[in-house]
Structures are given as C-alpha cells and as structure tokens.
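Here you get one chain, nothing else, as structure tokens; it is the form predicted alone.
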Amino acid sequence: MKDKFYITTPIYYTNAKPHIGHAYTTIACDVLARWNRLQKKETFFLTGTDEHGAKIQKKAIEEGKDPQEFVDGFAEIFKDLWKQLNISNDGFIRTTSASHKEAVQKVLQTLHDNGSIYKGSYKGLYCVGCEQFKSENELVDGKCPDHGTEPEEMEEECYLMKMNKWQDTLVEKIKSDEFKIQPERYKKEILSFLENQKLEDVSISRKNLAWGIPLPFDTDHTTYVWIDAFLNYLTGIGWDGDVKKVPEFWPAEVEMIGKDILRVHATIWAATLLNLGLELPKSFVVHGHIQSGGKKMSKSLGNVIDPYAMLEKFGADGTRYLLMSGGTFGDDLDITMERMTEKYNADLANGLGNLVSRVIKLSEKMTNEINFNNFVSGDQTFFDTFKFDIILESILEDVKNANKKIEDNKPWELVKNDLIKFNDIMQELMVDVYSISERLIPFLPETAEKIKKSLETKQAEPLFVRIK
C-alpha cells in the first residue's frame, strides 16, 4: 500500500485504571495520526488492552471476580477515556478477543513447526510486576528498578524461543536505521545492550497458569503474556496468524512505546517477527516517563495526577495541549497541577482564546470578503522528528505576534478614520487566526473547528475560560 501510515500505542495492561502516562502516549499517537490524515495518507491508528497474565489472575481473585469480567470492566474504562480525550483511533484490540486468541495459537504452532520454539526449562530471577525474568545487571541493589521488589528465583518447565541467532541481524538493522529507534539516545542505548550482552533464549510459556492462551501443541502451558501482547500489532489490523497473508498495513511506520518497554520490544518482539519471516516495524518511537514535582508519581507521595482530574479541570483540548507542550518528547516530563493551571491560563485563556475573541469581534465591521484557502504548513520536519513542543511554541509565537499586531495598529481606531487600512489589517489578522487554527488541528481538533466556524460566521465562541 503506497502512502500509508500505520501507528500503534503499546496495549495497556488491565490490572488498574489508566494513568497520565497512558494518556500521554495515546494523545501523542493521535496527534501523529491526525497529521498524517491531513497529508492525505491512508492512516490506521491502533490502541487496545493487554488482558492476560499472572498479575491479572491474582488481582481478579483478590476482588472475587472472574478474570474475564475483571478485564471487561477495565477495557471499558480505557475506551471511555479515549473518547473523552477525542482520540481518533481506527481500531481497539483486546487480547481476550476470539480472533486474537486464534491468531496467537496459529503463530505459536508455526514457530513450533519451524523449530523456533522448543521445550526446556528456565531458571532465573522472575519479577512478578514485570511478568518477566530479569538478569542480574538489570537489577538495582538486587531489586527490579521499575517495581522496587526483589525478584523470586524460579525454575520451571517451559517452552523457549530462539533469540541469539538474530543478535547480529538486529544490530545491523538498528545501526542502518532499517529498523529505526528514535530519539537517537534510545538507539544508542539498545545498541549498547545488544553489542555487550548475549541474547538468551526466552521463556514463552507458563505452566499451571489458567489465565492465558493455551499452547496448541501442549495445553498444560499458556502463552507468556509478552508474546501474546506483542502480536496485537498484527491481529489489530485483521491478521489471522497466517504468515503467507500479512495485512497490507504492515509493517507499522511507528510503534510508540515508553522507555521501560524498549528492551523487550527490541529483542523479544523483533525476534518473534524474524522467526516468523516477517518484516520488522519501520520504527520504534520512545518517550520518557512523567514525573510530578521532580519525583516519580506515587499514591504514598500524593502526587499522582489523574487524567480524569485533568479533563475535569482543563477539558479535552486543554489536557491535550498541556501534555504535548509539557517538555521535549523522549525526555522525562515533570508536571504539576499548579504549573499546568498557570500555563493553561497564560497560553490558552489569555493567549489564544483572547486573540480569537478580539479578532472575531473586530471583524464584524469588515466590508470585504476573505479567501482562506492558501495555507501551507511548514511543520512536516517537526512532526517527522516528534518535536510537538516546538510546534506548539511556534503556534504560541504566532498568537503573540497577532496580538501585538492588534496593539500596534489599533483597528478599533482605524475603523473610524481609515476603512481601507482597517480592512487590510483585519484581513491579515483573520488569515493569521485561520493559519493558527490549521496548525492546531492535530493537537486541539475541537478548538480548531470552533475557530474556523467563528471565522466563517464572525461570531465568537468561548474557547477557554480562565481557571483560578
């Protein structure tokens, strides 16, 4: 398929409600999907939920629920949040769907038949929080860096997937950018890992874990949650697991992931595809974590920011703006409600909202017609390099310049004594506002639409109300 754009979020684990990190990733993907649709590309944007594994089984039992009922509830919460954030996903994949499970079993059978999977046993340090084995050098003071817990030493019968034979291939593809990892520092990080540590064959099954997809060739085992989850990137675009019939949208142009899951994606997911003889994604786009007040968000510190609380305070477009302008993509972001409230008021209520209101009010006295159809965006390079904050800063600069043009030219006085100059200045300002609205479409779709409607009707709609 020519001129296509396929983008994915990681699928989100259904053992807890969505948090601000989930919202950040999904909004960033939505911005890219909307931008590519504007470029007339055939776009498919996939998100969804990861619903199997030991953690979910344990949590469901604790709450006295059947695991399916447990994950159904969380899947609906994720769908609701994306609706409220105006996310334009084309697909929502659930790993408990019948079609996904059938495709996963077909893949496992193929891997088994072609010798990529074999029976053995695995001994190692297992982190229940990550649902994966950890090597000693991944631990910090003997603990998992993500969960702060000591992994359990575990040995179990399992099926393993061959990994090591792909090590040189992966290094070569990453170095040449055939398999592109962005931003650059994450490419360097994964190359350093692959060049200095031998890839071990990985366990792809668990024995005596009911909540998972049974291996078709050994029903005492269920699929290890990572393998099951990774395949969503293919099953979510209608793949049935047949390696001879890969969907035309594959490979993905962008798989967006958080930095904590880069390594498993760049090794286990990549090796799975290579073992199947399938193309790797064109790129992984990696973002940092979100902190608050310089610290990792945690309930005990009381600094957790709930996406629903942001929606209630700032609305969908306000939330989208604050997260996308919160810092350099790829870096860790540090946000607090106090700083976001200040930014919302300065940039949106006093800046953009005030500009649109003034221009529309003044435009009521114009006597000439305006043609808005010659706008050309220069943002392509910045979208290609995920510089969302730079684009939004540039739009904000346009807002400031337009407000300055009003102050410098005083159109409310021109209308009384120089109607020609008044019309000229107002035409410039109307085109300025139109250009701003065009550039805002991927980020603030609802606001962009309201601005355009106001320009057409010359009736201002309130955009952003100042928050105390």
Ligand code: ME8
Contents of the next structure:
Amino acid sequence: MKDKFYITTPIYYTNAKPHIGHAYTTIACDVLARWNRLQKKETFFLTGTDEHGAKIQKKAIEEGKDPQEFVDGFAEIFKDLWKQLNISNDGFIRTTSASHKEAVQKVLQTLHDNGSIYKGSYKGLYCVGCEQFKSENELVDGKCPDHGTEPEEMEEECYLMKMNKWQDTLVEKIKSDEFKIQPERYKKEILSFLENQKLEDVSISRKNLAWGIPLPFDTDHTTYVWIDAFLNYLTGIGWDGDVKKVPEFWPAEVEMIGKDILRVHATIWAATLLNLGLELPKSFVVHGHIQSGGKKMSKSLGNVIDPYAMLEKFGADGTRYLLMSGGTFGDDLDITMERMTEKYNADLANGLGNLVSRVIKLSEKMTNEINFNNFVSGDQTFFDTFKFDIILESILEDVKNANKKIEDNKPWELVKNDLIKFNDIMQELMVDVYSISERLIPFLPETAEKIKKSLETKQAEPLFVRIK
Ligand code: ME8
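Take the protein just shown as the form predicted alone and give its structure as the form predicted together with the ligand.
Then the entire complex follows, led off by the chain already shown.
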C-alpha cells in the first residue's frame, strides 16, 4: 500500500455523555484525516468507545441498568455527536463487539503462550476514575489529582505482563524518533520518566470484575480494561488477533492522545506490542487539556463548556473553528463562551462571511470569464507540526487582506467608470476567495463547500450570521 495514513483517537469511556475534550481530539484528528485525503494518501481514520471495566460497571449498576444496555446507549450518543460535528471517521470500534472480544482473547493467549504473562498477585492503590494503579508519589493529599478521589486499596491474585525488559528498547526508540512523541515537550517528559523509573510488571487481569473480557486460559479473570482498550487500534482496522496477519494499515501514523494518558500508552501499550513482536505506532501526538476561565472545568464551579451547547450556538463549522484556533496544540487551552462568541462574530460573521457575500454579490456584474489557477497549499509543514491555530490565523489574514482590497479599490465605483479594472480586481478577489475556501476544507468542510458552490453559481449562500 502506497502513502497510507492511519490515524486514531483514544476510544472514549461510555460512562457519560461526550465532553469538550472528546470533541477537541476528534476534531483535530478529523482535520488531519481530511488534510491527508486531500494529499491523496490512502487514509483510515478510526475512533470508537471503551466500554468495559469497573468504572462503567459501577455507573451502570448505580443507574439500575444492564451494563450492555448502558453502553449501547452511550455508544450511539458518541456516534451521533460525531455526525453532527461532521467527523469523517472511516471506522468506529466498540470494545463490546464480538470481533473485538475474540481478537483480545487470541492476543492474551499468545502473550500467555510466549511467556509474557504469568500468574501472581498485585497490591496497590487503584483509582477507578483512571482505571489504573497509582503510586504514592502520584497522589496529592492522598487523592488522585485528575479525579479528586482517594484510590482504593486493592490486593488481588492476577496475571501480570512483563514490562521491564523493554525499558531500554523504549528509550532508544523514543530518542531516535523511530517511535516519535510530539510535541517535543512530551517526548522529554516521557523520556525523563523512562530513564529514571524502573518499569514494573503490570497487572493485566481482574479477578472480581465481571464486566470485561474473560481470559481464555483462566475464565475466573477478566482482561484489564486498558489492555482491552489499546487493542482497538488494531481490531478497529479488522485485525482478528493473529500476529502473523497484521492489517496493512498498521502501524498507525498518528495515535492522538491527551497528555494524561501518554504514560499508560508509552509504557503498557508499547510493551504489549513489543511482547507480541509487532511494530509500534509511528507516533503519538499529544494534546493539552481545555480549561475555562483559568480553571479546570467542573460541575461545582459551573464552568463546564458542553460540546452540545457549542454546536447549538456556533454550528458544526463554528465549533470546529473555535476549538482548532483556541490555542497552541499541545499546550493547555483556555476557552470561555464569551470570548468564543466574540471571535465567532469577528472572524466568521464579519470577516469570512462578509467577504464571501460581498465578493459574490459584486461578481454578478463581472463581464469576463473567471479563471481559477490551480491552487497549491503551502500548509504542509504546519500540518506536520500540528500548528492548526497558525494555519487558521493565516487564513484569516487572507480574509482581512481581501476585505481590505475591496475597501481600497471600491469595485462598486469601478463598475461604473472602469470596467477593465473592475474585472481585474474581481478576478483577483474571486481567486482569493477560492484559495481561502481550499485552505478551509480540512477545518470547515461544509463552509468550504458552500463557498465553492457560490463561486460557481454566483449566488451567495448564507454562511455565518452574527450572534449575541
Ligand atoms: O481515557 N481537555 O477515555 P476518556 C481535553 N478510555 N481533553 C481532555 C480533557 C480536557 N479537559 N479531559 C479529558 C480514556 N480529556 C480511555 C482511553 S485509549 C486506548 C483509552 C481527554 O473518555 C483525555 O486526555 O476518559 C483523553 O485523551 C480523552 O479525553 C479520553 O477520555
């Protein structure tokens, strides 16, 4: 397969409705998938849902629901949100699907047979929110800093997976960028962890948890939910668990993840692949967290920004624009509804919307044929480094320049006294709008399409209207 591009989001827990972080990652992946399709790469974009484990079982019980029925409901809600946000995923993997479960069991059998898994026991502090054991030094005042809850003491007979023998391999592969971790600060962060802390073997099964995939060689145990979840990156492209028959799309070009799940990916997921003799993904692309008004979003602070509220107010393309231009990729972002409303009005309604409607209206009076040059985007290097905000800023600069061209040249006067100049200026403006629409395709697919149609038909389609 030539020039392939396989990109994945994390798979999201189906214990609650999607939040803004889920929308952010999925939109960023969608932008990259659409860009790569435009570059004629054979692209596969995978997302999905992580449906097993203690956290989900607990929530289903609290709501008096059967866990399968409970996760079925949320899986549909995720799918529906992606549809509303115009997400162009090629696959949607659910970890409760029969094919995924069978593949996971095959993998565990292989790991058991090749000696990577052995029986033992594990004692530690387990955070159900993270679905991970936590060491004392990761806690703040005895609590998980991400969930604000005290982890439970747990001691269980379990199966463990060998990790330690891969420590040097991982450091080497990460250092050489064979296994690339981007942006650079996250590469440094994970290297400093791997160079200073011994990788402990990890518990990969739970004895007293029904809601999971039974181990094929000991059905008293279910598979640790992270192992189950990681394998989605392979089962989601049709892998049946046979290490001799790995799909062509593997290894993934980009596995996008949030900063809080980098370590578990760079250790447990990477070691699982190495234990199976499979290739590591080419890269992890790590994003920061979204906050609001300088604070972590929380129900008690009342500063939670919900993707549905954004959709309702800004529409799909407005939401995509505001999230992708909200800050430097990799850093934490701070957003508020007020600032986003201002930006929507300034950039999309007044800037882009206004430009397109003026140019299309004026173009009715053109007497020459319009000739769109073959457009070549110069955005590749910025996509390579995930500078979404910089690309959008530069597109908006083009919008401003074109609006200025209209004001400086006053085509509504030229049309009356200098038709040749009028036609020239309009030709330029039409090409400007055309190239703006081309650059917008990965970010605002619907708007780009509408602009192109308007250029063809010379009928302005309404794009963005000012909002309060
Ligand atoms: O972790 N801003 O799923 P999940 C941006 N099932 N991103 C945020 C965020 C915020 N405020 N809060 C959380 C899981 N996230 C596992 C993944 S993959 C094999 C299994 C991001 O539903 C977070 O960084 O809890 C993570 O990337 C993603 O939401 C998934 O969240």
